[in-house]
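So this first bit is one chain, no partners, the form predicted on its own, shown in structure tokens.
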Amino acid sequence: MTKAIVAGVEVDTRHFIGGERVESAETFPDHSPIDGAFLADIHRGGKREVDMAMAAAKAAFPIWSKMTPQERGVILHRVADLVEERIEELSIVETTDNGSLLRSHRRGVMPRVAMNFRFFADYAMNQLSYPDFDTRGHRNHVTWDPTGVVGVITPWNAPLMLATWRIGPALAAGDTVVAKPPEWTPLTASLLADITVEAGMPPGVFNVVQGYGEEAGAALTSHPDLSRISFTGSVPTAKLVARAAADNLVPCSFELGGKSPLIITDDADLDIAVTVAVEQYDNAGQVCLSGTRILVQRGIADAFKAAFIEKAQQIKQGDPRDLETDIGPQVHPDHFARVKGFVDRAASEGQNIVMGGGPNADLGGNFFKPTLIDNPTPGSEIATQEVFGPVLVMQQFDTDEQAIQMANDTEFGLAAVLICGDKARAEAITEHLVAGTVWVNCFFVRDLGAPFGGSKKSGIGREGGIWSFDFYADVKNTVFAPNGWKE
């Protein structure tokens, strides 16, 4: 079989290489996390398919890179337009494949996919410049040159959006792309390939190789013709990618894990604090940026905890295709088992589980209850390691200095959230937080022009706005002498 039918939407399950569909001898199954329903057999790529895709992307690079940003922008805008026309089918396929909310895909995630293409196309056309400057009468002129073939490996929690967050600027910069979608959620990348054809993108500019990380992913990251690698995933996998890239000195952009703090001071608006804290269960806790360590000032800890539990218990868990559902399932039985393992080990250690703590028996399958663990043992696994599920821990602090110390006492540094009632106090705290993104009295407000990435083991590099082009392009300075010109 080479086709899947998901809620009436036809999806090709083969690779997309050089503008053509390519089969593999072997396949792997794809099931919906919602009910375990079989969706399709996906063609299982490896070195052969990656070599084909790299050759196609390398051959297409001279054509695409020689286009002006305006010429590439016309095609990328067509891609964005077609995504917007197909928001409904992209949303239902993604929801069925990864279990995230249908209403969220319709309202925000898929429109963001279109924006990823449109924003970076416009940036390359209108904003990618640096003023010429003088050195002893010599003129310095900075440009961003296309670099080659980019390998994009993205995770399963927001597969299409997170892929196009990298694909968009890479293509806008004049690079060609080989994408390896997550094996648990492979379908929407295939739909995107169809959209690029309809948009008039030259063959080989965008390629998709389906497969497992240890096969297709490993072949891609170690390929000698690769110019850049963008990877989103776990720290252990990033280390493997970095080792493979090192042999060919390929620059990497990594967005990795997090165990982000959510600090609530005693002058905070309690309603805002509770609302933002409950938001951390979004996407069934499968959000790398989530503030999963709630740090509450001791004087308001009891009041906050009572209000939090009351609001969190109103969360409706169920089928993500139901528009009344607030959170859905974990993405895969293996991931469900991982989340459950964390909580089971915490329970066996005697940690204080005050809400949730196990599977949702009413729903079965991959559904895990929103969980809160109060005052976990400092340094314990549940207090320090990323669960990537609907599991939060709550700890208390006395002073702002202690809050900062606790917030930074982690190997991660992806994000931080602060709920505070005093502006000067908030500025003093945020100045000392080690994180790529800090939100104050809000959460998940993102601008594509802002730098995004992690500190410490949460990542390497920054993307967004000009930072994306600094990575996906070769930044060149040309120095012009004031003389030597023939009349």
Second form
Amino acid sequence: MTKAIVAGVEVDTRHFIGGERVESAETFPDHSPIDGAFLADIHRGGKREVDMAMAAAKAAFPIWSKMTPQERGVILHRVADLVEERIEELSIVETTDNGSLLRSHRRGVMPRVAMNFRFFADYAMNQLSYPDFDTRGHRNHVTWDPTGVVGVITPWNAPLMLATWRIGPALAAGDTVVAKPPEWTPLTASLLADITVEAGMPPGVFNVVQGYGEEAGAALTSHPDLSRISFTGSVPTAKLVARAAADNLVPCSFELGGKSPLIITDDADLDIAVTVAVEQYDNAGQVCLSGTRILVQRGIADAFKAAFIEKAQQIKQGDPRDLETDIGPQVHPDHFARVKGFVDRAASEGQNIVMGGGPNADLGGNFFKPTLIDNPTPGSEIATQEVFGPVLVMQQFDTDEQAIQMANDTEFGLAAVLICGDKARAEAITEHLVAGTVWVNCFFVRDLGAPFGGSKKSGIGREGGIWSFDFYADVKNTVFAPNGWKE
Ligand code: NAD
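Having seen the form predicted on its own, could you give me the form predicted together with nicotinamide-adenine-dinucleotide (NAD)?
Now the full complex is given, and it begins with the chain already shown.
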């Protein structure tokens, strides 16, 4: 089988290499997390397919890299336009494949996918410059040169959005790309491949190899011809990728996990605090940035907890295709079991589960109830490890110094959220937070021009705006002497 009809949309289940569809001898099944329905048999790539894709991407590099940013921009804009034209198809396929909300895809996620191409194409055209400067009459001229073939490996929680956040700037920088989509959610990457053909992208500039992480992923990250590896996923996998990259000395950009703090001070606007805290259950908790450790000041802890539970209990869990639904299922039975394992172990340790705590029996399958654990033992698994499900813990603090100490007392540093009623106090607290992104009285607002990434174990490097180009390009300084010219 080379094609599947998913939610009424035809999806090619093969790889996309050098502008052609390529088959493998074996396939792997893809199911919907909503109801377990079989969706497609996906071609299972490994070293053979990765080698083919790398050769195609290498061959396309001289063509793509020699085009001007304007010429590439025309094609990348067409990709963005086609994504926008196909928001319905992309949204329903993504929802069916990974269980996230159809309404979010339509309104926010897929428009953002289009922006990932348009924004970085425009940036390369208009903003990628640095003023020449002088050293004793010598002119220093800085350029951002294409590097070669970028390997892009991404996870399942927002498949097309996370992939294109890396693919968009890499292509805009003049690099070619081999992408390995997540095996639990392989479908929208294949639709993107169709879109690049229609947009007129030269064959081999963008390639997709489907497959398992330990097969296709490992073959890609250990490939000697890569110029960059862009990896989004978990810390244990990042360590494997880093080892593979070390053998070839390939620079890596890592966007990894988190256990981010959400600090609520006693002068905070309670409505904002409750709204932002409940938002941490979005995407059924499968969001790397989630503020899963609520740190609330003791004086308002009881009032906050009561208001939070009241609002959280109104979350409508159900079929993500239903526009009234607020959160859907966990992405896969294995991930559901992982989330349940964390909560079951917390229960057996005697941790205080004040809301949720188990599967949603009304829905069955992969649906896990929004869960709150109050005052977990400091240092316990549930208080320190990333669950990546709808599971929050709540702890109390007395002073701002203590809040900062608790917030930073983690191996992660992806994000931090502060809800605070006093500007000077907020500035004093945020100054000491160790995180790639800090939100004050808000959550998730993010500009593509801003730096994004994680501190400590949450990542290596920053992307967004100029930071993306500093990674996907070779930044070069050319020094022109004042003499030696034949007039
Ligand atoms: P994962 O590390 O298991 O998998 C991520 C990707 O790596 C998948 O495509 C997988 O196939 C591939 N992979 C697996 N083994 C590999 C190997 N040996 N070599 C090369 N590739 C391999 O992560 P996941 O469970 O899919 O995603 C969840 C994690 O991703 C969480 O920790 C979450 O916080 C993190 N995440 C981070 C961000 C961010 O921007 N910082 C965004 C989303 C998710």
